[in-house]
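A single chain, nothing else alongside it, follows as structure tokens in the form predicted alone.
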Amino acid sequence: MHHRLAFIGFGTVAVGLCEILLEKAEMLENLGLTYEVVAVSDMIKGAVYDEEGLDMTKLLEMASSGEDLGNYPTGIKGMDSLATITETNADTIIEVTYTDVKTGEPATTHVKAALNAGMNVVSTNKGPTVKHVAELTELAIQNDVQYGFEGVVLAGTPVLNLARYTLAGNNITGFKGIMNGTTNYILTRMEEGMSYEDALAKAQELGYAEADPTGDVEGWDALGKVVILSNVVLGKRISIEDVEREGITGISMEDIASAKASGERWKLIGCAEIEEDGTFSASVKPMRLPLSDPLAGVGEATNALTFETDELGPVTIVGPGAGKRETGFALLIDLLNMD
């Protein structure tokens, strides 16, 4: 399928996708994916649109050097995000602006505008899917376009496609997983003897944690992913208020030592389950897992998720939950799956 791409946001994830598209152009063409980038709109880096297509290598060079995209040698300059969506010849929008899980904005407005304009959307933005996944999915169907969001849970590790395609025919009754790499890294370091404060500082130094780590360590990031999986995979209609939440800030070194002495390991686990009587529960909280649990062996900033199925029993997938190329690859998965 040929795509005329417009990027709404041109940060780390967008750059990761562009690098993959450039490096693997021949492979992707053999898989049926061809493309041209016609527009980029970023609140900080500037905006440019050329209906004949833009040089992606030039765009990456400008973004890397900090040069305003408005200095691109051709095209129309300065279009904001909504104008880029509604007034260009793009047919597929790459929505990679910042995430606000609590409001879903501004990404939800972008996604709705694109779908209503008859454009495909691929996005790694959790905000719209946490708040409005059912509405947006239905809107895509009504407009005969596609909305892909594989990367909103575990970046390039394909949990949504795993459930949708590979596990099709199973009744999935629940899931549990390590859905936040920052907290998993901190807990790994604490088990090695590092204090919480030092482990957090190291995570920030390595770029795993933000200067304000609240979204990670208090469980908000994982909570959003539990809501998405519950609604998309388990067919529920829940919101963030329906999920019990507890972060890792209350775990002490004594707690770590006690679990270790018992052959267990602390992990921040997001989970949901449908009981036989139909009762549903969902939570994000620290749990002591026996070392025999596949999730207990997943250390560092790695993520993992176990689906409970009726035909296969528990099925676990392990992989990266963040990263420039890894998250960019999630966008590529969605582009390849479009028909």
The other form holds:
There are 2 protein chains.
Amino acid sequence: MHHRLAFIGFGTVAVGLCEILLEKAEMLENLGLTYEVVAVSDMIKGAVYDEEGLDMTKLLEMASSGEDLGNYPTGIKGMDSLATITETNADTIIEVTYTDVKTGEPATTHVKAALNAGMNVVSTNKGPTVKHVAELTELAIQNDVQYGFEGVVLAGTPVLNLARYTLAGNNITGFKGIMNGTTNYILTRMEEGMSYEDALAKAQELGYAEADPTGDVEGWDALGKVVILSNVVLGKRISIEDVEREGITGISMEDIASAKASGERWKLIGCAEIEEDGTFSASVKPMRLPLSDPLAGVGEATNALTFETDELGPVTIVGPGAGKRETGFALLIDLLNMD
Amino acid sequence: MHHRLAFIGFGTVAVGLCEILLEKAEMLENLGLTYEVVAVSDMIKGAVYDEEGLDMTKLLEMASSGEDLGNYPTGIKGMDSLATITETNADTIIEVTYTDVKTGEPATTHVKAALNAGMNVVSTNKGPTVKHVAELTELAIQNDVQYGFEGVVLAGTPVLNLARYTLAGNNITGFKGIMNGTTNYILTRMEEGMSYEDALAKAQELGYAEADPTGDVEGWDALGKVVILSNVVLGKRISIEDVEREGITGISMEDIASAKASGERWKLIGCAEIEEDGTFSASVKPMRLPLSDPLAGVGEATNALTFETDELGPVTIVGPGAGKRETGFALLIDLLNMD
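We have the form predicted alone; now please give the form predicted in complex with a further copy of the same chain.
After this comes the whole thing, all chains and molecules, with the earlier chain placed first.
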């Protein structure tokens, strides 16, 4: 499929995708994917639109050097997000603006506008999916376009595609996973004897954790992913209020040692289950896993997810949950899956 | 897609697929898969062909009770495999006869005949894929049909589809996995203190190991899978002679204890790698893995495979490697993937 792409937001993830598109043009063409970038609109970096297409290498150079995209040699400058969605000849929108899980904005407005305008959307933005995934998926179907959001759960580790395509034919009745790399990194260090405070500082130093780590360590990030997976994979219609939540800040060195002595490991587990009588429950909380659980061996910032299936029993996928190229790649998965 | 199916072989795996097809008819129709069974030909259970279609429930009853399929109330009886492939109105062949990895026969003849006759083939038979996967894949392309063999590696755990579709866009440069459930079961028991002999006896009692366990414990089964994955996923053209092989029979209780004391675990690992200079190496041999390796936590008869990808780093999938429904499901994956 040929795409005329418009980037709404041009930060790290967008750059990650652009790099892959440039470096792998030939491979992607063999996979049936060709493209041109016609527009970029970023609140800070500026905006440029050329219906004849933009030079992606030039765009990357400008973004990297901090030069305003308004200095691009051709095209129309300064169009905002909505104008870029509604007034360009793009047919596929890459929505990668900042994430606000509480309101879902401004990304939800962008996604809706694009779908209503008959454009495909691919996005790694958790905001719209946590808040409105069923509605937006329905809107895409009504407009005969596609809304891809593989990257909102485990970045490029293809959990949504695994559930939807590769495991098709199974009834998936639950899932359980390590969905936050920062907390898994901290727990891995604590198991080696480092204090929570030192492990957090180390995670911040490495760029895994933000200055205010609340979103990660109190389980909010994993919570959003549990909501998305429950709604997309288990077919529920829940919101964040429906999920029990507990972070890792209450785990002491004694808790870690006690688990270790029993051949177990603490992990921050997001999970949900539909029981045989239809009862649904979902939670994010620290759990002591036996070392025989495939999730127990997943250390560092790595993520993992186990789907409970009727034909195969538990099927687990382990892979990265963050990173520039890894998250950019998630957008590529969605582009490749469009038909 | 609508299939007119002919079963060549009607053993456990065929029955597993039939059960799924019957129980999940509605779900599968929603996924675009409809079917009728027009022929079954099994060396022991007999053969029946009815161009108007056969009653699958009746076929299952007959197979289960040991009644010869020649007693089926309608249709033509006694057609052998090749006649069933070439002289019926089937358009998709389910090849599930016995596996002979040394010669690849009779399955290779069946697969070739079907592809040459313009029929799709789905098969869990390792014989043809270990010996001739490149040739057969090419033959399918030439005849504009499809040859699916998801089940030859980890039964229904969808490793080939994961590599081909879900991870598309990556360069996969290597893999490493636990590809034999029997040996993994034995090693799990040995780690708990059981002797090799007792663990093997237990595996035989549970039906994991055959009376002559050589194929499993000496690494031949995993070896075949390494050959298939190398040729399909890494694009090589190797045969079993190109893979170093060592089984688990040389692992002593002292070896197990020594690994355990170092926080490691013995696993029978099949792996292959293309290095940056293009050098290729492949082996099946016992390895001591640190507990931080996702494969180390995979116990019992469970299988797992890690792909080394350029965009995502290592991506691991963990799931069953055998079983009636699990292997039958592999055939379903291939049927669902046809277009």
